[in-house]
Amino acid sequence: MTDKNSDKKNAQHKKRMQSLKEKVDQRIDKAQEERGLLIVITGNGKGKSTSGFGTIARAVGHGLNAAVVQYIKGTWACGERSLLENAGVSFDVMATGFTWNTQDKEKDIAAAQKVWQRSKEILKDNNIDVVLFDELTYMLSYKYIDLDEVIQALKNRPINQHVIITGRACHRSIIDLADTVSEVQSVKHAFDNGIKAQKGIDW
């Protein structure tokens, strides 16, 4: 390539970049609006948790005060817990680990109410910045806990509080309610291959 031809190369990739960049800017010009978001992780694929925790872990190391409530699992050890637990997060598990497991509706609907009353608790205080709801999603599915008064919570709650729910099939309302919503499909999966799930990966 001659050194002409590289110019004009050039030359045009900076025009490209430059309206790009004037696109960009005039969208930051005017999100100027600031306050607690809802934001919604489900599907089908794995990583809806992780990413949850990712975020728990990078409000904390910005100095945001966190806190979060585990539905459906509790019963396996938890390496985000055992890190974050130590940065000053709360959690509160259902710990009942997986339905199919303890095949006791009742006792699931207790703890799952039980949970639900604590997550009420901080979505009413003022000094917790943001909050993982993980797998909550299931628990509405199931309808442990009522949808209508999930929704009132998270439109009542201090407007400047972060709330994260993951877990599948999220309802239409949580949806709709949410500022962020992410899809998190699956396109392969180990254990489908008859991969046992990795301490420190899966769990």
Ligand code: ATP
Given for the second form:
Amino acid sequence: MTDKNSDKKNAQHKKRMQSLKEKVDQRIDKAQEERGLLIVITGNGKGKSTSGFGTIARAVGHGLNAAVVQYIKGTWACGERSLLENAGVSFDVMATGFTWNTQDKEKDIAAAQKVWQRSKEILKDNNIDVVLFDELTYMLSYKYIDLDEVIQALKNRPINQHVIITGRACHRSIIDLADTVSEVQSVKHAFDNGIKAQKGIDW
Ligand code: ATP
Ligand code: MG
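Can you now output the form predicted together with this ligand? The one shown was the form predicted on its own.
Next comes the full complex, this chain leading.
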């Protein structure tokens, strides 16, 4: 490329960047509101819970008070638990064992209700800045927890409290209520090729 051509390209690039910066600055100036967010991470791809836990770690790193409630049946502790509990994060886990072992729906509902009671306390607690409800979406799909009750509790929570909800097939009303929603799409997953769940990566 001749010097003249490259000067022209540089000038064009600079102009484009300046215009982009102006637009971004305008949007930053406009975004002045400050309040607790409702964030939903849904979809079939891998990365929903890790994203939720990543945000909890980010918040703790800034000195915020965080809580985690896991609506999971498995009794294996995930790697995040020991790390975050040691950092002062409150942890509640449903951990009923798998239904195909217990085949006991009533027991599952009772376990879901028990952690939901704890979740409601958190949603009234001004001292909790950010809470992750991991895999909550399934409790609504199975109707183990009442959707309207969840919506009311989310709406009435402390104004500055952030809530993250993860899980596949999030109910439309929760998506409508949320401020930020991401759908993680699966392009491929190691499990499809017979690779088993890996410690530190999958749990
Ligand atoms: P992660 O906890 O890794 O962020 P996730 O929360 O997005 O995953 P879940 O549906 O909660 O996904 O499933 C948890 C487990 O299932 C993890 O071990 C994860 O690797 C695995 N998994 C997630 N998505 C898929 C998929 N599309 N195919 C197969 N296995 C998956
Ligand atoms: Mg998950």
